[in-house]
Partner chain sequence: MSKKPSMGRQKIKIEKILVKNHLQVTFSKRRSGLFKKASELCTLCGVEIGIIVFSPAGKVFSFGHPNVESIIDRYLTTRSPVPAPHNPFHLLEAQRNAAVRELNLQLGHILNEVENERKRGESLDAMRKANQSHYWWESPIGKLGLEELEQVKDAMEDLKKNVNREAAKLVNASANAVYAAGRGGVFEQYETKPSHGGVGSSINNIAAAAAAVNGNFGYCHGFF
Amino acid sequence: MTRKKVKLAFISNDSARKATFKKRKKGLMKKVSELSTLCGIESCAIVYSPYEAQPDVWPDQRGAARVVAQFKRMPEMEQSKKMVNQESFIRSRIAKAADQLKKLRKENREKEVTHLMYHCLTGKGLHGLGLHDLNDVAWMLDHNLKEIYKRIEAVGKDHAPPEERTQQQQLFAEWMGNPGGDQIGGDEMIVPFSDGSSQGAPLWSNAFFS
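Could you show the structure of that chain by itself, in the form predicted in complex with the partner chain?
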């Protein structure tokens, strides 16, 4: 099936319009039928065209008449509650699309700002930015830092080794696990950020020295 994007407008070419009508009407009837079967519900479709005096009807004249009668038996308010015509239906489609667009724009902006943040992280491009971008990058940094603090705390708490050790961590751990004559500093553990006190760097203690 060819997938050409069709403009939502009346087809002025007569033969093209008739061909489209035949195809789409058939498809519409199929969809009504499937809906009825899948969901076990009553429904009908009535299609008038300039090509035939009598409307094309699903399921058939009797079935459609029955559904129409059932419809008319309902109180007026129930009938009109979910009743739409072209105007109202297209309006609601526009509204839904507008919401979708808003959501997508927000998501894309977040992705953009994340990309911008990482770019600036490598030390470039900070000077050409305007206030809007700077504020957004600042926000994204805060957001990420919050996550990082949480994660650092979580990993620090666990006695178990972290799930995925990088090569750096492997080397570090191996080096730490090999005390003795190789170390220049003697018995002292060489711990970064250490201020010499026995507290040392608590963040490192559990993860690596267990």
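Residue numbers count along the first chain shown, from 1. None of the values given here were measured: they were computed from a predicted structure. In this text, the rigid core denotes the largest set of C-alpha atoms whose superposition between the two forms falls within 1.5 Å. First, how it differs from the form predicted alone.
In this comparison between these two forms, the rigid parts meet at a hinge, and the single option from L129, S92, F21, V113 located at it is S92.
The smaller of the two rigid parts turns by 19° against the larger between these two forms, as judged from C-alpha superpositions.
Got the form predicted in complex with the partner chain; could you also share the form predicted alone?
Below you will find a single chain and nothing else.
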């Protein structure tokens, strides 16, 4: 049975907060002791609380004073180099969560657009899609066609005669540029493709895939 995730928020109930403090303090002291023993480092822990007149110190006052004195002898820049307070820790957690959310949104959008692309390629048309979806589907098609062409070129460059390779490249360039018209794929496919010139910039955006 998995442990229930603890909500990181101030405990308003006095007795519950005091019990949690004692339990967490004991665990903290144990972790500091294990870190020092396992890694052979000097460490200390000093915990003040409203429940006791004197602070709790590990390993003892003399050991803690030695570690603190060693820390104070360091240059000021070195002291703050890896220092973390609650605010900076929370900010870093928020930034990390935001990056994870952005990554998940990108992955979900890629899957959604890929599904739309296959849906269109089966001949079911583009009816009901908004401009945003059309733009992303067009970008996905363009991206995959370029990857296919690269793969074909890599596989066939040593086998096909030079004139045949030139003809294949011309046909593909005409398909991608579509110089003969503004549409590709019949009446159902209405997304315009760019000819690569500065005046014919692609309509679609790759904001989700860059």
